[in-house]
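In the form predicted on its own, a lone chain appears below as structure tokens.
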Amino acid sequence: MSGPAGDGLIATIRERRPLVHMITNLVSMAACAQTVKSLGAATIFAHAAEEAAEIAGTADAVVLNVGTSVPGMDRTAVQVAEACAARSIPVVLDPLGSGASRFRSRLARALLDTGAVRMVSGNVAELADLCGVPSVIRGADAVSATAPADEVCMKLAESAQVIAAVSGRTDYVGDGRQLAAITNGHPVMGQVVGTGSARSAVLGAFAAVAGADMFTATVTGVCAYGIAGELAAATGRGPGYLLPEVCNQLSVMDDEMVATRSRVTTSAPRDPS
């Protein structure tokens, strides 16, 4: 498959300038804000319980990243998800470090239980932890899972009724019926702090304009981010320069570039019967 069928999504983001509200990893807030801004969407961060749910209610999509544990964050994130569920606002969950502690695992599962989460983005160990597949995680990095990444992707999608996006040498996106394997990206992206959180933020912008086809929007967003990483790495300037250059590449990316440069293989949808 030459590219995803998400024709017009980047143009739609730039035309509509959707608002993406994020409660995210404090280490990578600037990267999350700039990648989304570079695509043409607007951002706001509200972590305080006094305003987070109110602001979420004005957003077109919300990204919840559990990567930084601060007192009260768990209750606030759940309140935001519940507010989004009531208003049908799509939520992207980044279960950063899920499996590293019982607290993070419980919080990620509680967010899934609200019914607001439409998309889950993370590494294979994080997503394995959410669907009961034994895994090993060290800090925020996946070490291993007892099932292949494509199986973890489909298992979580089926069990949680979400679009699952697993990052790795090959990225996978699944909805429980169909699976896309994406080989865009560059190994140096795994050496840079914040690239995973920034990817989830970018997926928030695509979720904001996805409409009913969240699968295609997720595939397109993963491809776009991977292509930006490839082009950024081609400058040869090293890991410290990567994220700013990813933002530069996202700022000039268009739908034609994604369609022509994407490397995607999609399985035929399975018969639900």
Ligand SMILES: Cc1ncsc1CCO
The other form holds:
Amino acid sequence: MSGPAGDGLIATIRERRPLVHMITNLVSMAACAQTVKSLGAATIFAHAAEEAAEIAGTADAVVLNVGTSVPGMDRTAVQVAEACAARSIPVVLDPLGSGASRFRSRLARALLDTGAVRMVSGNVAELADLCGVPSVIRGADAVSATAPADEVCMKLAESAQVIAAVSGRTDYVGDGRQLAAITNGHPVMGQVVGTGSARSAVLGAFAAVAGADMFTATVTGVCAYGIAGELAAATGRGPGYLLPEVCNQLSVMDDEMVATRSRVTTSAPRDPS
Ligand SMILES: Nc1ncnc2c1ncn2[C@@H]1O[C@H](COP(=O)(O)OP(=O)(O)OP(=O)(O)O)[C@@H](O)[C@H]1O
Ligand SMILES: Cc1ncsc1CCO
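For comparison with the form predicted on its own, would you give the structure of this protein in the form predicted in complex with this ligand?
Time for the whole complex; same chain goes first.
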């Protein structure tokens, strides 16, 4: 790993303008679209069974967010994931509210079982639910998990063979061998609906240009988003203004800014034996 932004991923996003197809929740669709576009990627939403897999097949990455599944959307999401698995298109899963209902937990697990998911992005309770760690979630907000967030991160990464990205006061990114702890971000982000979903959307753009190193791309994406949140919060205008200002910050962010402002500690890879 050459470190956040050392590999020029933001410049690559601007150059290639990758297409990120999203099936996301009805609450934060516009925020997801605008954050991705502000960063420099292109996006399309397609939820209908008649077209979703076809559109996914034209994308450079797909984000599947289970936040407000409506009838039929669960089957469509699984079909999309299967299409992505067949074409090696990276899928980012946001298991929003996993653990809040049996339906959500089952759907998130079914999506993992397709083998298409390369990255899982969500809060500690959601990711704990996916790897069998007892957790409490209230609506979409994490209340607690019976293991610390860094352990949950590594456990899900190992058990599901994905890059796990846990959000919170400290964000963690793990691949089962290496773990990065990232302290960028601002507490006001936790008070704004949709900041987790928009983060997963942004991570979709990074997944699209990650190539073989999905771990580094995820770390860079989490840092970039946290930095945008910090700079947005520094305007002091309050939670209602935050996401539009995050978009403004992402639109002027470059790799050098991320390299300078990232606060990330990476632990040495574990011995695979
Ligand atoms: N106390 C905090 N300090 C710094 N950053 C924070 C804090 N709380 C949340 N964040 C940041 O806010 C973003 C969203 O994280 P959060 O854990 O609130 O997501 P979530 O619960 O999945 O969100 P949602 O379901 O509302 O979309 C992340 O980038 C995270 O780093
Ligand atoms: C509050 C809420 N409920 C389902 S999705 C959503 C938005 C979280 O991003």
